[in-house]
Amino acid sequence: MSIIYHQEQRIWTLETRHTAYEMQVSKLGYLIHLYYGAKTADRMDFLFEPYDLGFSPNPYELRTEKCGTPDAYPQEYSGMNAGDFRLSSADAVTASGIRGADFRYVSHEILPGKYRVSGMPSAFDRDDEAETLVIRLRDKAAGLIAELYYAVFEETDVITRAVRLVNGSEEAIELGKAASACLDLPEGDWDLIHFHGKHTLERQIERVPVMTGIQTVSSKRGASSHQQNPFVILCGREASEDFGDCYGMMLVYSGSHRIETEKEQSGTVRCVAGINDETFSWHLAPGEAFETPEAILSFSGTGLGTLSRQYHRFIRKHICRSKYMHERRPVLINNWEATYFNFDETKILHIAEEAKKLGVEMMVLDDGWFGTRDDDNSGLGDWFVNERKLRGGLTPLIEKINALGMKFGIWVEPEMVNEDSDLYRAHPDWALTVPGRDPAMSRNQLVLDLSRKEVVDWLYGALARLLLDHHIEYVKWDMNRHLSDIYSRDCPADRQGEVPHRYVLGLYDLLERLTKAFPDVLFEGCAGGGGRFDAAMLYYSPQIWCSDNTDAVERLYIQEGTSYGYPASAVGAHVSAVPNHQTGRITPIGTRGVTAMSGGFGYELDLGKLTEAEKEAVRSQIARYHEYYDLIHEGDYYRLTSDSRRLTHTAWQFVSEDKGSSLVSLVMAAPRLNSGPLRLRLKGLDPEASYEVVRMEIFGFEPPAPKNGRKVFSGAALMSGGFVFPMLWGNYPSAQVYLKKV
């Protein structure tokens, strides 16, 4: 049993391999946060010791001996506006006026297996090794009633949570903020780590110390947004890669959310996350319910490094349904930086024959293929062929392309419409514009009303008859604007606020039924690249098209921030053209390839204009690629230089399950005179084993042979020591080593 219920005192457990989670309603019907960390033998209530605050009001129950303040409580589901000054977890308007929530245990139960969250993605029980454990709170005076949701993942030290909100009074409730999770902390110097960025820069790393105030992570976008990942981690002051206490919060939604993080006035700290309130109202009729996100929690108390490996494993594990999470994906060319909207069937057929010759799998033709589209100033919404690019339509491409022993895969934007489009021109009221309003343009497009279930059904129809039509066994699903102009025809005026949240749930119910209908296509998630890299599309599409920015250098630092929160499975990578296309940054093809060699690989250019020196070098990357593809999909994965932009080089490992095998990449990014051969500490081998150099390979310089010709050692000599890699400098020189035990 992972989860324990003490009748007694009142108190839950919730138990991983690793880690406790202790709650416990207090004898005024507070349910409070006891502890969370790792796993110990004893009951923690002890921690628990009620005190006052000046200016912060007590319980009525406890109005005359002033011997604990709700404002000092560490509450697992905050109210409003009841004597709790700090952050909310819920804000809720009742009819008659009555504001705010109090919320006071009612009941309990716990359930076998994982609760689920309609209309959401949410992690699944895989293995039946989930339990559930549903807390029911309730305020008296507005009839709110929250059911706090946790599901107790033993194997993967994960702790899901969700809430679902229920009006159980005679009037309407107006739901102002409704919060997936809150976490209370203790006293003590934390740090928050989050993943800010803009387009072509996601997932850059801050780390800053919490301050006394709050702190916001949020995006109000309609998108998780390339701006702020939906995921922070609250550390220790000392916590480094393999040392310290962390907290992990990540939100399965892919819509505008907000986590804010508040140390107040006795230094305790308390983290909510959830959906934006800023663009955020729902209203709840007698007997409704509002379900929030899911928020997936994880701690580890060894380090950022054991974190985001818990994470990688979850997600590996219970978000991502595809097939494609465990069989093997095509290497790919996407014609995008070749031809952009310039091409027609001959230009494809070129460069999938060029492509075929050196090992790609799948050909994969982007923008640029429907309507009246030649630029991006129309068609987006017309999803019939352009004949005039593609006489013939896509089958007698996509058969002469399978014909080469080549998938075919293409690109859509399905959320998004032109004015000029036929789509446009019959229903303009499909698009999100306020009336008497110019909307706002980006890309010069417009977003559909995902809100309304005639476009989804609309949407499903184009989509699914394109599938149908056509052998077409990969999808890019792009979207290139955010939402602003926010107003849906189909709502009524005073439910505007709910439009937002709609839009989402409309998006999820689109991508549900198109990837139930059709398992056997690959989806990969897209918004600008990396603008809604989250846990809840890699539900429906096992990886994400990482960044915009395809230069290697940079795609270093992208994928380092990814890296702390999600697998390396989920990364969409390839290689493109030098000059790189958005930095004009020159690196070598083999340097290319070692970034690039940390995901879903593919590349991005016109094969046909390269040397045959580079030619030769693709077909040695595809080769290692499929040799190392197991370890890149499914080991575990470990940083060896963290913060890299501070560093001249950057490096990372993966480590096969069994300890078997490993592979190291190195990337020199700023090469300094005199500064020696480098080291680096290996991680996560086997101690007691003996590794042999499979293979190490040097990419964009050729230096001496090393005067050391030994390539067997073992596993605590390559941990404690470390392994020695030959001076490297030049213009961006790579190195990978490949290990195997022997």
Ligand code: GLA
Given for the second form:
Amino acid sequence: MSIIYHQEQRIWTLETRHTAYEMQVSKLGYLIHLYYGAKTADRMDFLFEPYDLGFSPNPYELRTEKCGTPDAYPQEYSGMNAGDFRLSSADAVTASGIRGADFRYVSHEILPGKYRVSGMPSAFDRDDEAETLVIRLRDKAAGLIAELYYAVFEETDVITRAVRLVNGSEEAIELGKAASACLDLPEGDWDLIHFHGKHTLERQIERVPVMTGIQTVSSKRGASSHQQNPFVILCGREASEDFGDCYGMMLVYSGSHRIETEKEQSGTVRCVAGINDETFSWHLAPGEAFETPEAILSFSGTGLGTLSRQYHRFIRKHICRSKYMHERRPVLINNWEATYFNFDETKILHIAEEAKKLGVEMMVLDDGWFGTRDDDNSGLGDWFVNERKLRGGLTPLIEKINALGMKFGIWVEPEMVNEDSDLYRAHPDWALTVPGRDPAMSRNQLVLDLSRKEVVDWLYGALARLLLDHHIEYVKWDMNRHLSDIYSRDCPADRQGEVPHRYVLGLYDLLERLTKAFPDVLFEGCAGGGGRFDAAMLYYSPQIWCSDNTDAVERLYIQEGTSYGYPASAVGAHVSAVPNHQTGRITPIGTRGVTAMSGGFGYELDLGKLTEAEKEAVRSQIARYHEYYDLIHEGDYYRLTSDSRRLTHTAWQFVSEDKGSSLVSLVMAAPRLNSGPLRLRLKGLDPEASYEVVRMEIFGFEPPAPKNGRKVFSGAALMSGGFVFPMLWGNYPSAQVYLKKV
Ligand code: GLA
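Okay, that is the form predicted on its own; can I get the form predicted together with this ligand now?
Below is the whole assembly, all chains and molecules, this chain first.
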């Protein structure tokens, strides 16, 4: 039993393997957050003492006692306009003008299994591991009910939350804010870690002190965005990779989000996360309900590394539904950086043939195969083959690729339309544009109005036809612009504020139908690289193209930032040509392989253009990737360096769950002058066991023969003393060390 109700004290304890989360109903019915942290045997209600706070109003019931202001209560779901001036979790106005919410306890239920969020992805529970707690709160003036859902995943140390806001009154309610979760932390020196970026530089790590006032991580781009990922960590100032208290807050949402952190006058910290209320409103007729996206919370008392591994396991086990979480995904070659729009059947076949010779298993045909798509100015929306490039259609090409013994995959960007397309000419009103205003253009394309069912139905038809008529085993689902000029021609004037979220619901509906109808197709998410890298997209596609930046050095930092919240199995990573197309940098082919071998592995260049030695390197990379597949996709991931951009090198390690094998990777971004060989303390091994260095490969540099030929070390020695690498000099050398328990 992971949810325990202590009836007398009206306390709920949610217990996972290592953590406990506790809340209580106060005498006046406030739902108070008591504690979230390492598991203890105690009830934690002693932590909370109501007190008076100057200029913070007290509840009416306590007016003569002048004690117990809600402005100082740690709240489970903060109200608004009712005495708590900190971040609110919900904002609502009734038709008669009553604004805000003073949430008080009504009832609760404990249910077996995991609640689901309708119309949106949410964590699932395959083995009946989870339990659900529903706590019902109500504001009596507005009649607004907040049903707080908590699911406890004991094994993975995760608690998920979502909220259902119900109009329990006789009149309409306009929601202006509907957060997924509110988490109050005690006074202390907290840091906020968030993952910001831009196109080709996603999920860069920034760690800042939580300041007095409000800090916001958000997107109002209609996508979770390259710019700010919907995931933050709050940790103690002293917390590091292997030490200290850390809390993760991750949204299972792909649209505009907002995660706010407020340190208030008494020094406590509140974090509220959900849909971005700046671009949101929702109309609730009497009896109607609104469901928020889910938030995934996790706590680690042993540093950031543990927190990341908890998220990795959780996402692999309870978020990614695809059968390719268990079945092996093929090593692929994608023609984008090899040809861009300039290809025909002969060129594609040539790329496939060369790749097949080296062991590549799937050919992915990227942008440009459809409509009149010869550049990015036309064709989006016309999901039928461009016969000028591929004479006779896709089938003859697919048959030839299949005859080589390779699978075939394809690129689509269904949410978009070019003005120069048959689709736009037939349905100009299907694009999101504001009447009377010229829309802002991005990549010369517009966004289709997925808030409209007829648009989603049409897209389903077009894509289902593509998949039914052709032997396509993989789909790369791209999204190459953000939403501006949001106005739906199908939506009443007073409900236009619902369009951004309805767009996301339409996208989920489309993905749900397609992934259900074509369960054998491997979907890979993409949005100009990693511009929609979030847990909700991982529900539909077990991997996401991590970035359009394929430079083996810049990718280290992008993948490191990504690793804080997301598992390596979710990262699409390719070896590309040099000089790299994004940075111009030249790195050894071996190092490009080491960097890319941290996720769903593939190639993105014309392998036929490589030298014989490079081809041999590719052959051996693929063989090694197969050997390490389970470690990379299912092993525990350890950052051996953190915030590596400021270091000379980046290193990381995979360890199998049974600690029987491990893969250590190191890339030297800047050679070390006047210093000895690099020594790195390994992690996650069995200290009692002995490990043999089965293979150590150095790429991009010929090290002198080691003086010490020792090959077997105890786990304790490798973790406490470290592994000593040979000197690595030159341009971006790297090393990969494979260890096995003996
Ligand atoms: C996006 C993707 C790329 C490629 C192009 C094609 O930028 O991230 O990988 O598919 O679109 O236009």
